[in-house]
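Only one chain is included here, represented as structure tokens and corresponding to the form predicted alone.
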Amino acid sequence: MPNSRKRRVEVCFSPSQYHLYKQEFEIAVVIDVLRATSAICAGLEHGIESIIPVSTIEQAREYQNQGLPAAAEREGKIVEGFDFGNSPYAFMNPELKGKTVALTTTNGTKAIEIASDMPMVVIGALTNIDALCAWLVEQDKNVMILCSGWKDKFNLEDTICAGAIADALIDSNKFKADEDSTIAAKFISRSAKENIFSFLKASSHRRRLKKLNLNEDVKYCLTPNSVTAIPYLVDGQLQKLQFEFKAKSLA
């Protein structure tokens, strides 16, 4: 495929920079590795029917008052008055199968809301990375990878995941990248590939979660390919895409 016909894939480091990228892309991949998008992927993989992402605690409480299971997290902690936050393990609860769950988090749900004006929004994490990349390659559309970061700031774990996705798409020979942010994300991801746990040991959010005794969540979120669910946003709700992932799809 001639270079001029290749689709673009670019990495946006934080929601605060989204407006600089959005005009040129048809698909936004929103990433919040620790822990929102990992939890969303886990929930839809384990039978949750749909997840309503909202940016405020008040919105989540409104859904809770309507009788929906509602999850809320701020600063890594479960918000008072809610049964759970954004632990992936909470979203695997068999009692949530077939249900719609409302979710608000410090960073991830805000990023989803910001990207909601994109023609297509899908959810990415390390946990679904191979299935997601296989699906993206099939779409033949320009892809922006939006890192949720931490309160509009750069973070390492989302950048590593974004770089790995960009690398896989470029390796398919169907995509190219022009932005320095994408090049940087690729090389950071490659540097971390051999031992992502060690690489992220000093990262700010991993330290934050460690203080809250959430190491099992961190371990789950940093382990690639435990699920194949690809959540996508439709009418304000995240649902599971119908996509049959085959492990050799990128070969």
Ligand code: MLT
Contents of the next structure:
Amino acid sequence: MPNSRKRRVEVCFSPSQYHLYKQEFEIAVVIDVLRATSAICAGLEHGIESIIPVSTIEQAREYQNQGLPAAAEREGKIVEGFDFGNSPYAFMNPELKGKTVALTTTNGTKAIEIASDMPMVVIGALTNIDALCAWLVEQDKNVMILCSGWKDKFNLEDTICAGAIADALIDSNKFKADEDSTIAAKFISRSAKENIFSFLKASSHRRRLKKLNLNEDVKYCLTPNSVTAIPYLVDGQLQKLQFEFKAKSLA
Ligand code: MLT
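Can you switch from the form predicted alone and show the form predicted together with D-malate (MLT) instead?
Full complex below, order starting with the chain above.
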């Protein structure tokens, strides 16, 4: 396809830079590999009907008071008074099947809220990367990949995932990238590809989660393609997109 007809895919490293990118894109892919978006993908894959992402603990508590299962995480820990935080394994609980769950996390749900003025918001993680890329390639739309980062700072794990998505879309020959952030994300992702786990050994959130004994969560989140669910935002709730993914590795 000639370059002039290609759609754009770009990586935004932090929610604090979202305003610099947002005008030119129709789809936002929000990523928080460790662990919010991996947990959301796991939940919808395992039968949760919908997830309401909220940015504050108070909002999550309101839903809890209305009788909804509610999850809250801050600094990697479960917030007091809530049954679970954002461990992906908690979102696989069979008791949550068919239910609507409210969720607030330090960075991930905040990034989703920031991106919610985009015509379409979908959720990405390493765990759903091939299905997500296959769906994105079928859309004739400009795609912005928003990394949730850590408190508005750059982080490695989201960048690795974002770079892999950008690489896969550009490989499809339907997308091009102009921004240096996208080029950097692609290079980081390629360097990490062979062993993401060891590449991230020294990364800040991996260290934070290790201290909290959450290594199993990290292993789950860094293992690509365990699910095919693609969550998307509809009326403030995340639901599973209807898309039949035919397994063929793109990422
Ligand atoms: C977040 O949203 O900041 C993360 O998911 C934090 C975590 O891993 O607990």
